[in-house]
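In the block that follows, a single chain appears as structure tokens, in the form predicted on its own.
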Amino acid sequence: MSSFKKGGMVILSSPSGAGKTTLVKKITKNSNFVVSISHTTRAPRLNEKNGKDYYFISKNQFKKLIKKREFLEHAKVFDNYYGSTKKIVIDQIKKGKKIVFDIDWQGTRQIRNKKLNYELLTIFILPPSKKELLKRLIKRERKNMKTVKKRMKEFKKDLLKWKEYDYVVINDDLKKCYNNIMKVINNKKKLLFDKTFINKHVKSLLN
């Protein structure tokens, strides 16, 4: 693990809800650091902009993109695709620029398999509670049930996945979870989490 002098990958992934979309926006204010900006065919979301937090298109045009090999990984997830082209992301890493990445494990696996010859840090976002997950679910999908529902179904499979990633944290507190990574990441912190202790926290959210 290296402080990423001549720039890399870092993927935040976690179960819907988690927070990692809010700890990305924070990680990427940082000098030297920028979001990889994903495609998706999903609708936007209130505030949401084209080409800030995604890049909008259709699934027509999704699929003419996986045809044509653009993309670094790609995934579906609840109905829509989401990826990230490779030229973008490559092209920002030789500039320096330490990428960070809003993905799921899916994205997260074909990126690692890749074995690119890049620095990869990943890391997995768990909620404190199964009770505060669904808090923040419904208030971001602004009561709409239905989706709710369908993410919270999903929730134990994509829970399941954070034993494949390097570094895990609870976010029950944003400040201190956001720190808590940026020390991972400009190594000033060992790579190293209690999995005894993460073990027993997902335990409990599966129950």
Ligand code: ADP
Given for the second form:
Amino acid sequence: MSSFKKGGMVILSSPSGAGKTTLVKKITKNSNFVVSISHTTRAPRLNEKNGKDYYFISKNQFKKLIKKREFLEHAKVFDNYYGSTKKIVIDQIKKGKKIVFDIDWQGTRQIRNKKLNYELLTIFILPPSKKELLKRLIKRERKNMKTVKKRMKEFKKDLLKWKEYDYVVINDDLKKCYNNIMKVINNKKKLLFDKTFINKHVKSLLN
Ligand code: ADP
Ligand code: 5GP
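The form predicted in complex with the named molecule is what I need now, so please give it after the form predicted on its own.
The complete assembly is shown below, putting the previous chain first.
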């Protein structure tokens, strides 16, 4: 893969709470990547803003967008619908922009299968431990244990998708993880990672 000089897509996926939204924000702040702002039927969190974090829409509006074939990919995640619109993504890429996505494995599969004529790099983020993941989710969801439990329930299923990604990284220390990702994106680091180590780590997370 050549470095992302012009138009290209980077996807970050992970089990919920591992830190991909935090990492995507850091990437767009410190580089010339723009984020693909998704549409969702989920209710906004306290600190989230419409048009910045997501386009928050109703289920009916979402269904209309599906019917009009506006989505590049879309999926149902934790009882809500999420999708990336073609317009937002393709318009930016055509302008030579580099796009970063924070989407799940279902959306990643759809984009991968489309075999678009743009460079694509997929990165999977793992939490350092199940305990730490739970701690991060409780913090972010402001102790809304119903949501935390729902997300932890999907955790194992999501985790197993790491094998479908080009690169896998553990988000323990945020700065280190970010630097690692930027090295991969900037092609200063080959897409090689220690698969045996990651496999062991995933097994420990599954216990
Ligand atoms: P995701 O988008 O993968 O669901 P978030 O980016 O929302 O996860 O992160 C979940 C929570 O964990 C947030 O409160 C975030 O501030 C925190 N967080 C993210 N990365 C780290 C890290 N490396 N160390 C400690 N806390 C982190
Ligand atoms: P959250 O509700 O925590 O913001 O996101 C829940 C999950 O939905 C995360 O795994 C996130 O990556 C995923 N997600 C967010 N936007 C999209 C999207 O546009 N498409 C798909 N397929 N998944 C998305």
